[in-house]
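Just one chain is shown here, as structure tokens, and it is the form predicted on its own.
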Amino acid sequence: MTQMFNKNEKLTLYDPLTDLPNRSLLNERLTHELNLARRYQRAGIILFLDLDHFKEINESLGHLVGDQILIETAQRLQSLLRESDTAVRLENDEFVIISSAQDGIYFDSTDQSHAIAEKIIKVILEPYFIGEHELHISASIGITLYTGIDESVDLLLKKADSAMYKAKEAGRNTYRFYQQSIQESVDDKLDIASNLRKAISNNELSIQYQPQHSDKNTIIGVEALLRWDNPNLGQLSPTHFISVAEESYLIIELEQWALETVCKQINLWDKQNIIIPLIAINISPKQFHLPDFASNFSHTVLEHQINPSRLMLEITEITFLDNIEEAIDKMHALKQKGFKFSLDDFGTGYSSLTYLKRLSFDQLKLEQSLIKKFIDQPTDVAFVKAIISMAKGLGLDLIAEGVETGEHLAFLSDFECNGYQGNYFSKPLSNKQLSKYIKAANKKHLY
């Protein structure tokens, strides 16, 4: 946040050592942000930062070294901020960062504050080269969110300060939230991430396969689904750990493991004469956006001597919304080798004919929440019917996910949907269970 001040105002409102705003300007800007948050019903973030063991360094090496540390810390903090945010030197080695409420909602701000704190901790841990000294410092951070409702500047700073001391008590070089519920949520995520890092080496992961049926009740494919069974956390639903894996970039390692596992399983099924036409594999945005994604993915598949045409790569709209040209290039490169693409969760985002035409999908997957509610809501019935008609008109295969009941199937059949997936047909199965399921299905169709 930039403003013009004359010389006397700058002396009054800015710290002369770091050139950051001081407590007086903090009060002014935070008051403005509280009004903004309240008016537009948004949320912002306050981070209270204290350098760990700064006093010892200051006393042992002198104030000149200490001052240089503070100046460089201020510069590092400034490098992380948006134009609308403010970094303040409160006093001594205490800093406050105000992340603007101009574009945040409460839950988004929780995730955002987690990301900001991680970046601050990382940048402070980088060595400080001051004179002949190479110094290593960490930071303890307290975090509170604000909405401008029944909140004052002093109260919020006290909350953030209190949370900072919780970070000190937790061993320093970390952060804590003032709100207990948020802290518990963050702790759960950190615990999941910590255990997830060891999941592959500890053989805790597995793949289950959910059959996909045609309108003639033949098996036309399966979707490979990642499962995690941890001795401490128990069996975790993907809705709990996939988002954590994506935030921490562990998803790239997990999806590579999943691809390798599926390829090995396909070869085993082939030897047993169990032929599955298509195996759908989920591709996260993090994996898709890797510069070498297309080459690495095709290399892995060909290394296992799998025909690429047997794999359906499922991506969601968020994967290509920010850079459709990148998506076109990567999809084109993989489709030339024989891979197929499915647009997952269709009907819940910003789906448009433009994307479908330019990105050359082979299949649409109708999002399961639409299936679960459309029977009771006429507008959703019309929406589902329109999607099915559009898919047929574009020559795309269609899979309706979340088919749980005979009533679901009957409605979709009336609309001439030609592909189904859901517990009405089968829950996700282990590789052995799927082998028996396919053998039984094939036997049934022989008579």
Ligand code: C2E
The other form holds:
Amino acid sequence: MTQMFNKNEKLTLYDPLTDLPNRSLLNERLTHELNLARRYQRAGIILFLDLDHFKEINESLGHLVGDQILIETAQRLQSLLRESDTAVRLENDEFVIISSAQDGIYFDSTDQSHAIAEKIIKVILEPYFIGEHELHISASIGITLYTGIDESVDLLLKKADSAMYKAKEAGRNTYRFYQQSIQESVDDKLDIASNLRKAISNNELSIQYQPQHSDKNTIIGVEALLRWDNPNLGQLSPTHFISVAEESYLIIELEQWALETVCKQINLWDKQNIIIPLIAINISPKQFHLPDFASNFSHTVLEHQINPSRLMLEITEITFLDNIEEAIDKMHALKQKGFKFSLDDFGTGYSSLTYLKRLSFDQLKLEQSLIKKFIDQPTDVAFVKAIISMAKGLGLDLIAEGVETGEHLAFLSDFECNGYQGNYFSKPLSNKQLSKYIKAANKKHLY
Ligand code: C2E
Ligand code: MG
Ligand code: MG
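Show the form predicted in complex with the named molecule, please, the one above being the form predicted on its own.
Below is the entire complex, every chain and molecule, led by the chain shown above.
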């Protein structure tokens, strides 16, 4: 936040050493933030930062060096913050960062604070070059969230301060939440993340394949789904670990592994004359946004000598919400090579027709929650019917996901849906089970 002040105001509201707002301005801003949070039902974040072992450095190298560290810390903090955030120097080596949440969801703020704290820890760990010294410093951070309800500025700062002490007790160079429940969920995530990091080398990952059937009951393809069998955590569905993998960027490694595994499996099946026409693979937004995603993806597939037209890349709307041009370019590059694209989980979220017009999808997947509830809801029936006829009108193939019963199937086929995936046909299968499934289908001349 930048504001114009006269000289006197500047002296009373800003710290002369670092030029950051001081405690008085913090009080003013935080009071204002709490009012906004209350009025618009927002949740914001307070981070209380204290440099580790600053006192020792200050005493051994002198105050001039100490001052330079504080000035540079202030600059580093400011370089990370958004326009609407405020970094404050409280006193000595204590800083406070207020970050107002963009929207009103409490748990979004938890994720956001997690991300800000990680960034701060990282930026402080960069070496400080002061005079002839190269100094390595770390920070401990306490975090609390605010919603403006029954909270005073003093109380919030005390909470953040006490969380900072927990970070010190935990060995410094880390962050802790004041709220125990949030801390526990963060710990769970970290536990998952650290286990997941070893999952590839420990051979704990596998791929299952769920068959997709046409309206004539032939097998038109399979969707590759990631599975993780961990000795401590048990078997985990991607719904438990994909979000953690995305937050920690482990997803990129996981998906590269998944793509290579799927490519090797396609070649093995081909050799056994088990020909699967289309293999769908899920692409996370993080992977899609990598600058060299298109070239890396096609490089891997071509390296395994697989015809790209056999691969269906499933992406969800969130992937292109904030940058449709990027999606147009990347999809175009991959489609030129022959790859196909499916819009996954359509019918929830934005489901905007604009995207369908501008992005050249081959297939639309009807979100499974729609199928489950639509049978007794007339408006949902109309909605599903409209999506099916729209997909047809646009020349898109359609797959209804989560088809669990004969009733679901009968309903969908009345609307002339032409593709189905779900437990009614088969649960996701291991590669061996899928081979058997296809052989059995061949025998019944279904395939
Ligand atoms: P999705 O892409 O929408 O995949 C379909 C999910 O629905 C799968 O869950 C599948 O097991 C489940 N499913 C299929 N038929 C039925 C049914 O009849 N009833 C019910 N209740 N569920 C059914 P799964 O395997 O747990 O995967 C969840 C999500 O995780 C996937 O949703 C996908 O978004 C993501 N995912 C899976 N593998 C990968 C991967 O390799 N990369 C990425 N980025 N995401 C993946
Ligand atoms: Mg999918
Ligand atoms: Mg889906």
